[in-house]
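Quick heads-up: it's one chain on its own, the form predicted on its own, in structure tokens.
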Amino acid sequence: MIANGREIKVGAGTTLQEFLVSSGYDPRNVAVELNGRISPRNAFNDVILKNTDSLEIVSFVGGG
């Protein structure tokens, strides 16, 4: 799978979720394209991660 431009090996099974805790993103805070297409964040938990898969991940940083 390549995230945000890495090359990264993902175990079967494994959702977007795990995926986002695992590799240290909250993610409340951030936005997440899965092959072209945003993923909402309400189904984070139900997408299963293939080695085939590309993601962008954004996060949101707040500050003033």
Second form
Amino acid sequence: MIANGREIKVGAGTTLQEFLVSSGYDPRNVAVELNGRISPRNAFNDVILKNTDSLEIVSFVGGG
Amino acid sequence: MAVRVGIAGLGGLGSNIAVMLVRSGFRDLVLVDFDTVAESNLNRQIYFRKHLGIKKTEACSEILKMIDPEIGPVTSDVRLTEQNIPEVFRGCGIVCEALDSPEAKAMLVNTVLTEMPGAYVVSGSGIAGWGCPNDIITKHIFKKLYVCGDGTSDTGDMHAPRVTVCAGHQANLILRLVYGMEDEKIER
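Given the form predicted on its own above, what does the protein look like in the form predicted together with the partner chain?
Now the complete complex, all chains and molecules, led by this one.
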């Protein structure tokens, strides 16, 4: 799988939620595009990642 | 300018973006903030001492009308939620994310991208402190999402110079999108 331009292997059955947490992201603070489509936040637990996927993750920091 | 632009948050980013857009000829703005002007805002936001305690939507509109008396911005002093965002920003071709907390930023970005197909989001992330302003950049992250900022600075106070640099990035990107200088044109 490609995540933010880097090639990463994901284990079978890994959910998007699990991947985000294990990669150090706080899922409440991110937006994710999976294969060019925005991934709804309420579906992070339902999305099973595949090694052919392409993932873009942006994490927001405070201040406005 | 025919495009309606929504501004979520009228703090250091949003209030400065609003002024730059009005100076650039934008008249159809939706200004959203639930807060009132506080003393601690005056170091970087557009407000004046006489606005202390007044709703930011009201104070911001007053200042914008001093630049262009013809504008009648739509204002909304609500706390934005996943439920009210599509209604509050109805008709906006671009929604500018200028909120404070990372959770609120992510919520707004996700909601606009999923619930308002066609709308662009121009977000600000990473503006605190007085680190090198050259670290503040505009990134095209997703098809409909641009993020301006250094992406990391969230510790320490916020000061006018760096906050304004980021606001300038956001306002400039909006001009580029509207004038078709970025890859896609905006539709209402």
